[in-house]
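A single chain comes next, written as structure tokens; it is the form predicted alone.
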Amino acid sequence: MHNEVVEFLNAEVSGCNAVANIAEVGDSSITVDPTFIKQVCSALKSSDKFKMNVLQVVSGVDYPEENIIEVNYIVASFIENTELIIKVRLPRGDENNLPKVESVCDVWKAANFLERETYDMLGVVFENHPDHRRILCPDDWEGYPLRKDYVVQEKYMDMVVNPPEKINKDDIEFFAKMRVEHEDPTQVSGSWVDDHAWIDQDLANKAKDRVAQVKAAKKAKADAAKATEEKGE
């Protein structure tokens, strides 16, 4: 399917360069130029053929390493049983200069608080968007919970977010000590940072150092095969 509809996408809206990312375990996707997305799901939805009328999820993934937010928009056909992830990668920014990717409201009414979800945990803009604002987060919240570089503020109007009485130390020291363990740790995500006054400093201290020593060896790995790839040609 995903071939197929890559195929549809690039000879119906020219310029999108639909490319198929087919996942041996997983779920497979397509991404999609992001100046073409409002143009891309709108031809879905009118196709004959795909009938992708509903849309279930706009969504978003963080990723710092390479500058870029990814944006998912999972998509269905409830008459042909069908389903498919569509993506586009956006270069991420800062505070002072966001993201910004076509809203889709116009094309499915469910993208309203959907892309407002994901503005307010990602801080992605949707422009033309027809109520572009927070909808979980107040509207002066500083900064963006889903961002993996989020740092809460202390106090919001006096009132401290985070008291140490209602964190559940254990589930962040549980994610600082995988970090430690796992032979990847840039593969474990928990639901806190471990830079936090009330859990084990030694053990966040290790956790970090532990990140970033598989970080560097990663690094040095892709310089050395890149170095070869040029010495080759």
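Under this definition, the rigid core comprises the largest set of C-alpha atoms superposing within 1.5 Å between the forms. Numbering follows the first chain given and starts at 1. Since the structure is predicted, the reported quantities are computational estimates derived from the model, not experimental observations. What changes on going to the form predicted together with its partner chain:
- The Cα shift for E181 between the two forms, taken after rigid core superposition, is 2 angstroms or larger.
- A movement of the C-alpha atom of E12 falling short of 2 angstroms is seen between the two forms when the two forms are aligned on their rigid core.
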Second form
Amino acid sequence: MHNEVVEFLNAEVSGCNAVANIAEVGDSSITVDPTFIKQVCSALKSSDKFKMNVLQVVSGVDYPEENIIEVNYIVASFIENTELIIKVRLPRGDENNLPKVESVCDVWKAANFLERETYDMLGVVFENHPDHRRILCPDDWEGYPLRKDYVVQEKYMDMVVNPPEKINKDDIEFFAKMRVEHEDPTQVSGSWVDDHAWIDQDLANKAKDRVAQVKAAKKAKADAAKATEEKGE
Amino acid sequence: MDISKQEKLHTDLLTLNMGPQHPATHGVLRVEIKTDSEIIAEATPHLGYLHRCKEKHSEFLDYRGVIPYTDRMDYLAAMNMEHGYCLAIEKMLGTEVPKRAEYIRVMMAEMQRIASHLMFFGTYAIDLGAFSPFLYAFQDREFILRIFEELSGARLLYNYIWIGGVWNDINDAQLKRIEDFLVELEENVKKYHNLVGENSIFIGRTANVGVVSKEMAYEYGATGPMLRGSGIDWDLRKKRPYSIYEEFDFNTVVGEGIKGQVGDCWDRYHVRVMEIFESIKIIRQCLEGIEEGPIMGKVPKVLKVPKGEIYMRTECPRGELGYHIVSDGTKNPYRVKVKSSCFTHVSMLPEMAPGQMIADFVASIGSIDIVLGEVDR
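Could the form predicted together with its partner chain be shown next, to go alongside the form predicted alone?
After this comes the whole thing, all chains and molecules, with the earlier chain placed first.
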């Protein structure tokens, strides 16, 4: 199906450079040129063959290594019972120069909230959007939380974010203690990392050493067993 | 009745905040409404009061660790949330889920759907000023929660459906109890529907109110009972069967405008109540078909999902839930984007509201059946 859509798009919207990414695992997708996204969407919606009448999600993904933010428009046809991922890849930009792409609100009204969320979370600006504001975070929030390099701001409106007295130290120290006391510390799996500066360093080191010791002992035992097995053969 | 035309006096618009603490918004939704006496001229929903950064948290957890967080999105349909997530990961891994686990999963998902619709039934009646249906609905919901508690240890947030199967097996005594309960439930829901759905005050409050046309439903990407209420025959369990839904025989309930126009609040109410009966049908078939066997498939101890992306849709009580998961081949997901049906439904409010009375707007919000945990994530 993807190849047909690519053929259709390249014929209908000249210059959109549609390319199909056929995946072996998971879903395939189509990448198009960002400047033509609106034409591509309206072409898909109004085409008699594909009838993509519903916009399901606008989902952004941040790739800092490639310096790219990818915006996925997942569209579906409730008439033909198909779904399709359309990707645009935008340069990541910086604080003053956010990535920009044309809004598709005129094509599907559903895009209004979905694009606002993408702006809120990844800082992608949708041009000609009727109501371009943050949606989940407060209006005066700084930064774009779902970017990979996002750092939580220390203070929000004179309130300290993550005040030290609110951190659940007991829980983390409990797991460290378990690692010291339990007969097999490798079985203890606390979901929290215990290398925070504020936790009792002696305890943390003890726990770390014990886990390393037991692991080494286990490995030595396994190696010995393997060696005897090989000798026996 | 168009009151605004009869009124000759010009009045200023009054800005009014509905919420965030308002019993009729089912959580912490704030709707800023501009009213001309009782008539709403403009409504702007403000979201984010329950935003818990679920998508960001997921990026720091391993694939199994995300499951409890999915529970907390739609806390009234936690089983369905887990189900969708696990299906997405299993599709990426190519894991085969044992037959018994599939039956248990479908059974749990459908029981959860019943529980969720009963909750809707109760709270919607409260929205419209009737208190006792709420108590009736909770009586039956209680049984389902007890069964869930026995199986998973929790009443609301289960972490029961795992990648590859389910956590705990169900025994014959429990199956028997479910079977007995279904007989009772079927009678009860019929009774409740006669009590509430056929009540002339209820019909007066809901028929021809908050009409969503077919075009509007498509335009806004509405799904689930919202879409079916507008007369569109679309149910993912039928149209794109996942899990083992293709084995079951059940009907899709579609709004027909029995008491008013197609797509009004009464139609959406009707769709949800009738879906309870369809779910009962599915559970009965599960109880017949369930077979002995393992409940957990073969899944590696350290889960590493191959590089790629997937978009998985499932039919939840409130609409379609979609997971767009991007994997970079490590043991943590690179991105988990959740398509929440309620989020898209809330975006319809600004178009539904103008011209409605405030009390009718409360009825419209109630008929969407929003859970703010899912909207804000």
